[in-house]
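There is one chain below, alone, in structure tokens, taken in the form predicted alone.
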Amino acid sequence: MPIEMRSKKINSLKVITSLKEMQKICLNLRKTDSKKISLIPTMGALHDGHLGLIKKAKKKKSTIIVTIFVNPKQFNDKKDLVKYPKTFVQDLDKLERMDVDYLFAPRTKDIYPDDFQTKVVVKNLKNHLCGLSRDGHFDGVTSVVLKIFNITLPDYAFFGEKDLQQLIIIRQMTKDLNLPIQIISHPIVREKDGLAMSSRNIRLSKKERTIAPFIYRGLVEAKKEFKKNNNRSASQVTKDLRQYLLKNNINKIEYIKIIDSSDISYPKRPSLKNYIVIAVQIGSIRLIDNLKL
């Protein structure tokens, strides 16, 4: 189904592509509807992680808006943008079955017209972890998220905890700019073998897919060992996890860190409230995960 349509109703789901129309609908909702607005921003290729966000939003008894927009500004590798999975027809079916009220699927040329000049930068938090290898990625995320916030005017916005750094940055942006939006997180949803659900997982080969679950198994092992002896240093924990991954054929490790999620600082002596965060590459696919100690 093409996204070029202006708007269309598919049973109960209303599909909107026009920025002005979506904003007008949301302004009217805020004026006339006693229910609040819940927003779930996505890039499509929806999986159970996204559906978990929708289920959590439903508990708010609110009008639910899901966005699908593959944001070119957050891809520093254009090949990755081209290969990003696009499953719009299947996504529509899932949203309809979840009884979502609106799907907002804007066109790239409308989000970024030819004279577009503005970006939103959360200065310090982006200069860690994924931001070190993905130049401009988080500027692209915060810029498009703020723009979508301004169009959909949500009371609540839901984000998954798999993208932990992204969640921390969006919370900071919302706080810094005094946005009247409650950012609500949802725990990582995993496959039966522990692999964190991601739209990229379908691009793994069969062999790579058998290797990928060792990311989570390694995190669980590191957590277990830390609970046995929580006097261990961060460097000891991350060194042991690195050895575990290498032993299980995960050879391209971008980073393994233990962080304080309030400010992305790196405690030398971790506590149970800290997170182990990890990024690896399996084949050509970059995967991230995290686990609270």
Contents of the next structure:
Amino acid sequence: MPIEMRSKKINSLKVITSLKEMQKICLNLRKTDSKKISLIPTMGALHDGHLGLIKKAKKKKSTIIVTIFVNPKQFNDKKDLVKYPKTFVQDLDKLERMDVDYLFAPRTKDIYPDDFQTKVVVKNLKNHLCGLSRDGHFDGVTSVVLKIFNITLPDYAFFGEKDLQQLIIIRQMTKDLNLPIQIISHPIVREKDGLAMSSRNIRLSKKERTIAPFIYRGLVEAKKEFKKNNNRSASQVTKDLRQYLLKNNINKIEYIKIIDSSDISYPKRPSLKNYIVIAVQIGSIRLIDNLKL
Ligand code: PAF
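Please give the corresponding structure for the form predicted in complex with ligand PAF, as opposed to the form predicted alone shown earlier.
Expanding to the full complex; the earlier chain stays at the top.
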């Protein structure tokens, strides 16, 4: 891209840190601008998965707000919070190149002042899958997402399908609380070797990185076998997938389940609309993935 074009784009991204200012801008946009508002909430360390969400939002011809906030309340493990990748300068560059209108990057003490007391809990859906090992994680997610919704007042909010349980929970919260926001999801974006893109991938060692693509290969294999014989029970599918992962040096398997994504129930006799969902640990890095059967 020629330098003069790039610098023009750089000037168009407005970085806002103040909650009040962001909300004022959004209230004003809603009053004076006929364009809708699209929100892409992130924790930074932006990768092609996030950029896919932004590209999808751009199709709406709306004002685009990306947020970067590493939300301490959704980290059950404080060490994980400290190690969470922070690449703010590179993130800014990516957002400028994508011609994003606003980056909202609030400070922790402004999002959670000393007297902060409120928690948003989606009661049942959080008590499954990742919620079983990550105590308080989804309460942290829903609390911050609602807060960001209230500050940025979006018409559309975009979330990736890799965090499928998160997506299901946010849809439920939006419905339960009658939020006038359309939740739009985007399919998982993968590396060339199939590994689902995640901000955590950069923390994998070289060796771990060679093992990680077997998660997706295993999912594809399970789907292939199911297509050949769709009378297979959920326990047969998950048992075979477990064997496949163990054979390929993925030994720390937190869960492999087949779910109905409308309510996170576990059909014994799955159908093509169900998802295989998986969480494993490779070294010290926890990775999740899923595939529709
Ligand atoms: O998916 C994420 O990056 C986070 O959970 C989210 C939705 C930005 C809330 O902190």
